[in-house]
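Presented below, as structure tokens, is a lone chain in the form predicted alone.
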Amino acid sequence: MREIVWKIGGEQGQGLDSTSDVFATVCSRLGYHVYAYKTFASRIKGGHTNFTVRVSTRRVLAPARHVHVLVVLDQEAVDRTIGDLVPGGLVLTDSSFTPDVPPGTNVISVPMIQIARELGNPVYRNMVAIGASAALLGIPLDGFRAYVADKFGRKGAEVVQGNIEALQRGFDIAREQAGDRVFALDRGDGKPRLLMTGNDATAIGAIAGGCRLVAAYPITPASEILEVAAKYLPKFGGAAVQMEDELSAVAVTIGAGFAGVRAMTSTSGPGISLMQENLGLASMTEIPMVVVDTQRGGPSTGMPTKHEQSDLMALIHGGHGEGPRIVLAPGTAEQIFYDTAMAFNLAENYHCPVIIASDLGLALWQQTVEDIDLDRIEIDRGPLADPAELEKLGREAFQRYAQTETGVSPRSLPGMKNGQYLATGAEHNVFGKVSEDPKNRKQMMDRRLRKIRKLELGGKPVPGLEVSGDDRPDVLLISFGSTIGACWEAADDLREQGLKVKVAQVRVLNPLPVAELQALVDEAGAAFTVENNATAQLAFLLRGNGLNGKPLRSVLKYDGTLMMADEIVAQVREALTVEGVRA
């Protein structure tokens, strides 16, 4: 088999987050392509959870309907998954537990609390089940054995023995209960990949592109960029701050980047609301900074652990007045490492704010990442007044908003002889001194405004989209952030189903690529956006900004969970046959 899907049930505070970490991280070592998600309530413990891991051969980035073993640790993990299970799959569940199943159903039964008792710590059980699962997925159990010695050698020989005594015994039940009807998946490739979230990559990434500080509160699913963040950054001269709010935490940011260090905050929906008026006190002061937006349910505190691309208005037009601010949008882990990192380079060649736009599914699930490549990240603080030519300026000559043909000035730091301004939210004129004259307000207006009319680095353009497929394909799919990764699977299996198709993924939302997506529309049978929200923002902001031409179809969920390929799919096959659009 190319691909398995694993998937563990039970109560909140059982350990299945560890268990599950410990699955999806040695799959990834030994070679497998991993995609790895949860279910979980709003809640700090108790309540149903679920985790599944997608292990494949070959690379994968969204989720799976379908499961080939089920681990469940109570009734209710039954009631809620026992749906997904594919016809032949295998149920384990522990001796202690007899799970209610529907007439049929395989079910191997490991007696794993009794063997964990045995071994002299209950926490092995679910070593048990990991050594169970390997049985029934025909892995060997050497890539958990170098785990535990790697994880728990610190520990002492006993700790590790008795871990790797637990696997085994797990192993050994469940492959003489299951006999022949276990799953024989295929080895991986043997090179080992990096697992990362969103979030991992995003304060990695960050530290990378020269970051110094992150100043945040934590709010799901955006709190593990600040905790990422306070591990790491200290060991590069930074710091990470838990700020007491989110006013706060924008405000520390906007001065950290008036003093010339590069500085992040990181927040999720309500927290982006809050920052609103201080994203446009960097637009009027133009000063450098990074904000990113972890998407989840709203509005309000709405649904926070579950899944939502819903800020795109917010993001881009969110806020009193119009300022100029970049709003990026990564996809898979690999881009918004580099995203981040590119990000400080933008903010300091355009002097505005840049905003990430991530969701919870990219934000949280852990997927394999290629090696990361750090002679990519490339740091360029963008224009800065020359020492030499300030002193020559003499006191107060210096015009941080001077009129430019591009519309950015060269900035000064604190410190530079003659290169004091005044930075206010209030308009203002060349020197930063307050005026409300109407031909300097319109002057000052229109060169914030066409700083960002298109994005370039080191002479070179920021792509604005990721395309890839057919030509002159019958479908089209556009999309942005975590939901690319179910329209490229889906793009594969309509070209199963014998259509051209190709894939648009916006990376950057503004300034919105409108002309080559318009080619790209033009060019398509049918046109769709895909997207994880009710109201089908980014067809919206298509619209808005100028796309015209045939129908734009959307595919939208809002339910909280993640797209699937299979959804898209079916939506596209429906509007190609019962609605006759033509292809």
Second form
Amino acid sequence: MREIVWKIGGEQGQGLDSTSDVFATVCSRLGYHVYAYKTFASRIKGGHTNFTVRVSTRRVLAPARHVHVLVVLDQEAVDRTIGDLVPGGLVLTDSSFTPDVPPGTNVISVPMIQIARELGNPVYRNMVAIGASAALLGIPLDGFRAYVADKFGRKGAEVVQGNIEALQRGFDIAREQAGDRVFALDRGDGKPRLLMTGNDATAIGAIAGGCRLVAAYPITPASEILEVAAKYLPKFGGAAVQMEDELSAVAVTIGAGFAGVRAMTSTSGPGISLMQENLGLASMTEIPMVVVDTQRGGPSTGMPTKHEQSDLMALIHGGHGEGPRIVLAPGTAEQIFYDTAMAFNLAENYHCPVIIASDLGLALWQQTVEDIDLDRIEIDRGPLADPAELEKLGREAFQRYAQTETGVSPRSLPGMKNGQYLATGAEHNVFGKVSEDPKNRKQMMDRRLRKIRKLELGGKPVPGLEVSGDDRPDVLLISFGSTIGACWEAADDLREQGLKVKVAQVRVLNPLPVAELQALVDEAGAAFTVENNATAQLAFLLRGNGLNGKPLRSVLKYDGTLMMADEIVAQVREALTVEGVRA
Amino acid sequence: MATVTVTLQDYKTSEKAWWCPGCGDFGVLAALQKALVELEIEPHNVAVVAGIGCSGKIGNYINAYNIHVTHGRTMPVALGLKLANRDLTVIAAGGDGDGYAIGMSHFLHAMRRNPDITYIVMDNRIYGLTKGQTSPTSQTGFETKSTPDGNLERPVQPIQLALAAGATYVAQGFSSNQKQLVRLIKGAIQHKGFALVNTFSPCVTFNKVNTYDWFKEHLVDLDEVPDYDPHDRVAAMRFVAEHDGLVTGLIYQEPESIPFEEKLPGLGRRPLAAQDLRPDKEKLQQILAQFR
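Form predicted together with the partner chain, following the form predicted alone:
In what comes next, the whole complex appears, and the chain from above leads the way.
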């Protein structure tokens, strides 16, 4: 088998997360592609939770519908997840618990608690479960043994031995009970990868990109960005500060950006709403700063622990008035690492806020990441005034907002003599002085908006699209954010059904690469946007930016769960059948 | 370091101040400029963060690095500046509406953190730029366009609040008492930590009650109170409460104040803004290795 899915369900606080983490980490170390996610509620302890780990020989970046091995710790877990089991799937339980399952279900019962007790530590129960799972999924124990030695070595030989014993006993008992019903996972490519969440990658990518100050207010699902930054920034001479609210968090980044420090704030929907006025200020004063929005279910409190991609309008057009903002849309942990690092270059080259549109699926769920190439990361501080030239200028002569062809004017930083100016949210002239002169207003507005018509760094264009698949396709899928993982998978599946498929990942939501998309739409049989929202915001943006021609269909999902490949396949097939488009 | 001569001219701009003739804010502007000159701080090393309202225009008239921010957000912007470059003299300035209504939460949290920022509030007890509504510091019963039957609320007491919130430098000035105001602002800038200088700055157009004469009549000048101890927080609270907040001078200063930016573990002596940003690949690789 080229892929297996393992799921563990029980009550929150039962140690399911660490069990899942060990399983996912070892599979990643063994050279498999891993995607690990959980279902959780907005409460701390108690209540049902379940973790799913997809282990594959191919890249996987989306949830799976079917489970091969289901580890259940209580009846609620059975009731909620049994429907996911594939035919021939195995249910693994502790011997002390007799689950009520549909007739014909293969139940493997292992005395996990008893073995753990015999080995002298109740925590070993998790290792017994992992050992048993490995047996049922056809994964050898070697990798797990090596992991145990590596992680628990410091705690002494006894702990290592206890864990290994637990693994082995779980493995042996499950193997014996299951007989020839076990699965056999193909070997992976053996290439070890990193196992990260998007939030991990965002925080570390920011540090790699020269960010030295993170100011944020905790919010699901963005909090880990602040936490990871707080852990590592001091090692780089920087700081992460937990602010009193989102208004102050974004304001700190503006103050720091004005002073010449790369600063970032991270938040989710409600926080983005609160930040809108200050995003306008950063646009108007042309102060570089970076904001990460990990989208979740909205509006209002909506569904804080559920996935959605419905902030696009807020990110691009939110707030009052009109001002430039760059909006990036990475879809994988690897992409968000490099995009976050790049965001600071863009902010300092274009003197405006750069927003990274993340989403809960990308932010929280672990995925394998190919080795990060730090040599790819460059620091480009953008147009800065030359202190020697400023000295010669004399006082009150520096034109901070000078009219230039690109629209970007070099900025001075506090401490530079004769570079003093007023950065104001009020309309102003080239010197920064407040002005409501109609001619000046129009010139300033044109210049600010002109800045981001096309994005370049170091003379090279910043790609707004990432395109893969067949030329002259029957089906074009256009998507962004973590939904892209399901699109890539759906494209493979549709191809297996004989269709030609192309996938366009929108990497920059503003400025939107409309001309490139137009060409793709024109050559495709049918074009779909694939989005986790109810109103097809991406399609709306495309139309609003001038995309025309054939009808643009949308595959939408807004029930709080991530898009799955088979849902895209089904909706695309249905549309093709109904309308008889090629195929 | 060579000594520099800083003159009042260095801090002036070509902009003519758009305040009503007789506005108290002229006095605050003059006192701030004078304090900076007397401390021999060069304009390019000063950052002024101004709020919204008449008082928020102060940044237009000071030749320094000025940022005129959103309503109420002077405190966090000033914090960002200070964290970014601790060598800068960071001055936040705004009015009673900006600081004590929309910005109240940031005001309290700034005092809790104690960054090295000087905060000058131009308190005229009314909303001027929106043409005469009640303000958080307006007295109970005060009649304005928004409170035609008189203000039903109690006024915010900025000095008592600051003392209770743990502010490490608490002063109150009066814009027409230039000598004292300059001294208070200088003390605030020299203080290592958060310094509040609440300044009565009469609105000659809309506030017909709290006029220059009214303040002159009601204010108690601490310079004339023998044995007043500005290092005793509890005594300061009692004294200020007994005089309904109408006290000018240095009310309280904590001698051993350590600014927030000095406590943050990562921030070294060199300003963040002066750091080399090329990534330390070895350190980053070590961090990434934890995800294996």
